[in-house]
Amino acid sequence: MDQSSIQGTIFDIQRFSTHDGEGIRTNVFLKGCPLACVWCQNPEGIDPKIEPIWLPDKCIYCKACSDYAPAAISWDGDNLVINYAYQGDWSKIIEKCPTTALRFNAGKMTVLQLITELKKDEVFYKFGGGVTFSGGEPLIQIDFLELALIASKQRGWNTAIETALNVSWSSIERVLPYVDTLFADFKIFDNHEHMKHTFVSNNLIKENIGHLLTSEFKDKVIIRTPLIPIYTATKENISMIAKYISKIYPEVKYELLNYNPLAISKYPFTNLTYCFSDMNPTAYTNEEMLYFQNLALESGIRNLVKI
């Protein structure tokens, strides 16, 4: 395969984070998730398509975009209507916003391109720092993360993925070789609650994280729960993940996330509505976030990370 040939499409690329791995981090995100978990933190980044968003903060009004496209665009009253529908060069349409307000949600990159951005934070990666792939789900553009992960180790960067692993186990077999650190989420354990709350039954995910357990890499694994209210964020459901993971692998390594109520600020620019709609919850306390680590810990778990 060419690193100047295969693509991968990406809807985002984030500098300086300090939470998804060693280090200061470049994170990469790709498009497309076969989960669509009702509290997706990266929404935009569920369904495959590359299609158009409107940014209502950045526009206008000049309306150029549905002067030239009616078809394509509309409005009702002050809020731009996007007629997803639409059949025809979407490209030339965003091209008339002088505002950069109507653009696509994504775009694709070649591995050679994507190395070329990388480059600039090159200077970060010297220092503990790296390349976190994220989603979406990353693993689902499988030609393009093995490239980009062995262009990342060739430049002596550490890299990290993370997952969900509703992914075949040839796929994730593929990158182990060149990941230092694997995120792997387990979100529900009870797989009707899981497939209520993600559409997709949790099966495949527990078997992956038997392989990943039991294999040579299981100490490049970190399974991660994101604590969501009402959702995982139960003494039944973190004791129950805690209990299976330890089991297979006592030493296993274990972290719970803070629910970040940030995510609703990102649905108006998709076609989902949030789980929290009427009411979003805050970010646990630390006391919180302590009993639901102690739950962990007296269900098995010997390695609990801690932010």
Second form
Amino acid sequence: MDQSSIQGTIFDIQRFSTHDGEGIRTNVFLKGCPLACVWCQNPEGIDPKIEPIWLPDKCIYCKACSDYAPAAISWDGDNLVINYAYQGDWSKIIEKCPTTALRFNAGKMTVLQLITELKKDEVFYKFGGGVTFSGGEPLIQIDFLELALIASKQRGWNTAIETALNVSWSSIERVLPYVDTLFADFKIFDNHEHMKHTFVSNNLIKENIGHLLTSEFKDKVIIRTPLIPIYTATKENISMIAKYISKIYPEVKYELLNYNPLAISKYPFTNLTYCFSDMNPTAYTNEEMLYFQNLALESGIRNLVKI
Amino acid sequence: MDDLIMTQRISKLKEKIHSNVRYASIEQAKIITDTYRANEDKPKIVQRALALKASLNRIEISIDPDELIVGNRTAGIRYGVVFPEGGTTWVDEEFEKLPTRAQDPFEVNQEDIIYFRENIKPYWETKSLEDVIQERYSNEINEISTVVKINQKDHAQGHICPDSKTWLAKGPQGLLEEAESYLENCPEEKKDFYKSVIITMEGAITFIERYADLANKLSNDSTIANTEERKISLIKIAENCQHISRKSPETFHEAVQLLWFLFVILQMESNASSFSPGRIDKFLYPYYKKDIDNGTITKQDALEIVESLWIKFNQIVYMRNSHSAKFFAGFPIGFNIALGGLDEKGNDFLNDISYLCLKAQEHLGMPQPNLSVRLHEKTSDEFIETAIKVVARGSGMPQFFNDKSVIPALREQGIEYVDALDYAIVGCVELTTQGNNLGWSDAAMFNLNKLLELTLTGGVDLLTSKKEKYIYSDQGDLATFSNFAELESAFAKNMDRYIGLMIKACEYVESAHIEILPTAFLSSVINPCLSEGIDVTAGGAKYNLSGIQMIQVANLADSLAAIKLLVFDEKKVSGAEFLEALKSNFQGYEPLRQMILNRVPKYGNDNDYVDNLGTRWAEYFKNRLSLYKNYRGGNYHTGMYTVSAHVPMGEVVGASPDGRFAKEPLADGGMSPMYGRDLEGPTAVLKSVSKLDKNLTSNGGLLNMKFLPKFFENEESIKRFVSFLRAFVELEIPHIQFNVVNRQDLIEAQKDPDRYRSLTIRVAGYTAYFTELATALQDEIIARTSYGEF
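Same protein, different state: after the form predicted on its own, show the form predicted together with its partner chain.
Up next: the whole complex, starting with the chain shown before.
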């Protein structure tokens, strides 16, 4: 395949992103993920398909869409019903919507198009910023990702990726030379629990962590555990993970991410259910964060990453 | 600096500012009127000088026993001063309404109103600036007023940075002697000028001595000097004032005191908006250094003196007419101070005073002074971080200026390199050289969006249905333009005409200032007026610019992009239908309005399609303007800073093609995008703004951004913000400022103003108390986009 025609499926590009790497960054969210964590922060990024979606808050009910394509769009009272079986040109229908309430949940881009977009904030990358590829799982679009990373490095940008590591080691190996920081999630240590809440086994993930932390690139790696109440934020889980990774590489960098209760607001636009639909917990306080951080330190972590 | 504290004395003084009731005062108006009456035979410049001297000799003065720096133009704090030479008609019309008006109210005394109507107003009816301009030129000014607002019609020109360094070196006695020596050998026509300078300096000396006497008296009054601390400081004040009334200051304390007297006297002479001290870290430093080296003061002592000066800056407000108060809401008086920046050799300039000023701002968080920091590539991380930490506390200050943008832009206006390197800021964000410039900022505000409206309708005002006289009627309208180029050429032709008419009106106003408001005292601190014997209003300054504001490029760009894309490029809607939608204020056209809002690129999102339209028209305007010279022989140049005028300037514009409803505010700031339309985040905003060439804002540009406090919560975030500002420098954007506030706090403050009385907010290039702003402006500030929510 001609490299210039390789396209990525991207569901968001966020400028002025101030997490996930140093300085002011642009985050590229690649669509599709082999995991389906029940607390997923970007649930719209799990399914690799590009589909039309409808955002009721933006709709002015002008019916321009259903008037144009009644076979594709119908109404159930005030609810718009999308006929996913419709085989016509969806982009023509979406173009009719004046408010963009009806839109695609992602788009395709070539590497050149993406770099053109990323270049807009190049001046900010000069002063400690860069680009971060996130998802979904960026590594499942490995051909696109590799080219995008190479192009970014050619421009001298700092690069980071965020991965859950449930991909083949050969994919990871391909990007490592072009990545300044690799954020790798290790969510749940117990495999049974892992399968229950993410729907995949963590065997491959553990294996990849082993490879990473013994490779020449081990200092680029930051292992992360998102603190999700009940699911990951338990004494046993944090201690086990911390012991496991520090045993492989005592200088491993480890970060605990505070729970972000805002993710729940994304779920109405998907057909997924959030793990805390009824009683959404709040983020952990500084004291609580300190408790978890101490657990990690007591379990052998020497380089705790804090922001 | 971290261990420095705000003393009890300073907290007490700060508290008193809030507890004081603001009155409109006619005390100086009486003195001025009496003096003019007694000197009818004298030339205007002498009459004015005598009026200033009489005011300095007789105005009631007061000293608060907790003060370290003294002096005010009224005995009460934050009084509004009726100033008859500027204008009495608006005062006459609005006097009773002053206590109840929505913006900037003042209490009044009934007997003052009567005295004013019987004794003051009748004398000035044909003499004040306002009356003369009204009588001679009101037709010409009113005929273009839907598009152009001409300023400085009822008050003296401000926005000036005097030569404080010379003032401190020579003092009133030195300047008096200098004027005397020039007087001996000067040609006849310059004699009145020099005599007038001498008169005002005599007044200044007496004024300062009166404070020495009063402080002396109070120090011996045991009911006032009732603590040892008070007695000591009153004696100190007396000694300081006695010394500086006729000699140059020896100490830091004396220098700051003499500096403050300069600004009080300038206000008493002109009652103008904004005289700015400029780079005080530069010219006060030698006094500070000497005291520190001698061990006569500590940093803490110096900070208390700086903070005392900060308190004084907040004790003078400027009373405007109610119309003007809407444009400049919340008493901006513009004691602008510029910290840091490049020195005369192009190296980074910073010292203890720079840091002490930031510390004072951190402690006090009051609307004045208008604190500015000059940034450049060599500014240290430490200084930027310190400044950001002060910004994070929420007063919107310091604001940041960019040497990399400003210095070349000033050079392009013919300013010498050494002067450009030493630039300071006056008022809000207006750029100036120090001590040699009558910049005549904000001479007029040109409402580009109203002009576009009138071009699209063929000259019919959407709000009043009136036909506008000077819009060419043979160019068609949006329904008949066959392509975008036709629209642009009609717009250009109308713009050319209105610029020509505006220039005439500006000349009328300037000529009236020369005739009615010669300013001898001010001229003595603007070079080279004194050596040349030419008053500053008559062109005596080294630099004589006039600044015209473009209102607002953001909306203009968005509007033009909407028409270009939807009507001409994609043909989604006809010109006739679009025009109908505007005429009906989008009633019945919501899908079209939504299409405009969601489907057309908007300025502020780093999209060339729309950004280039804004740039193109701003440059057209600037180039057209540069064909003219002002009345003093200097350049017209452009600025993009609305102050709070985006609210009233929006009130007169009908529904606009950018999807804005009739009468809604325009974009705030001057370079800022329309609120709620910048969806790509702050870096995209900076990128869009950076496409406006720096030479478009040689009079000043203003970029407002709002961040949530949580963005600044840790060292990591502060570092990120440093890199944001480094990119700002790199992008050659002239100015940026930040409101750091939670939306919820503003909403609460609206509901419960008493609890939030000290909450300060960045309005435009200045900070005001949020609860002192009219509701419409408060609402607009709440609606501005916030960043930092993740």
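Residue numbers count along the first chain shown, from 1. Basically, rigid core = biggest C-alpha set you can superpose within 1.5 Å across the two forms. The model shown is predicted, which means the values in this text are computed figures rather than measured ones.
- Relative to the superposed rigid core, residue 84 undergoes a CA displacement of at least 2 Å between the two forms.
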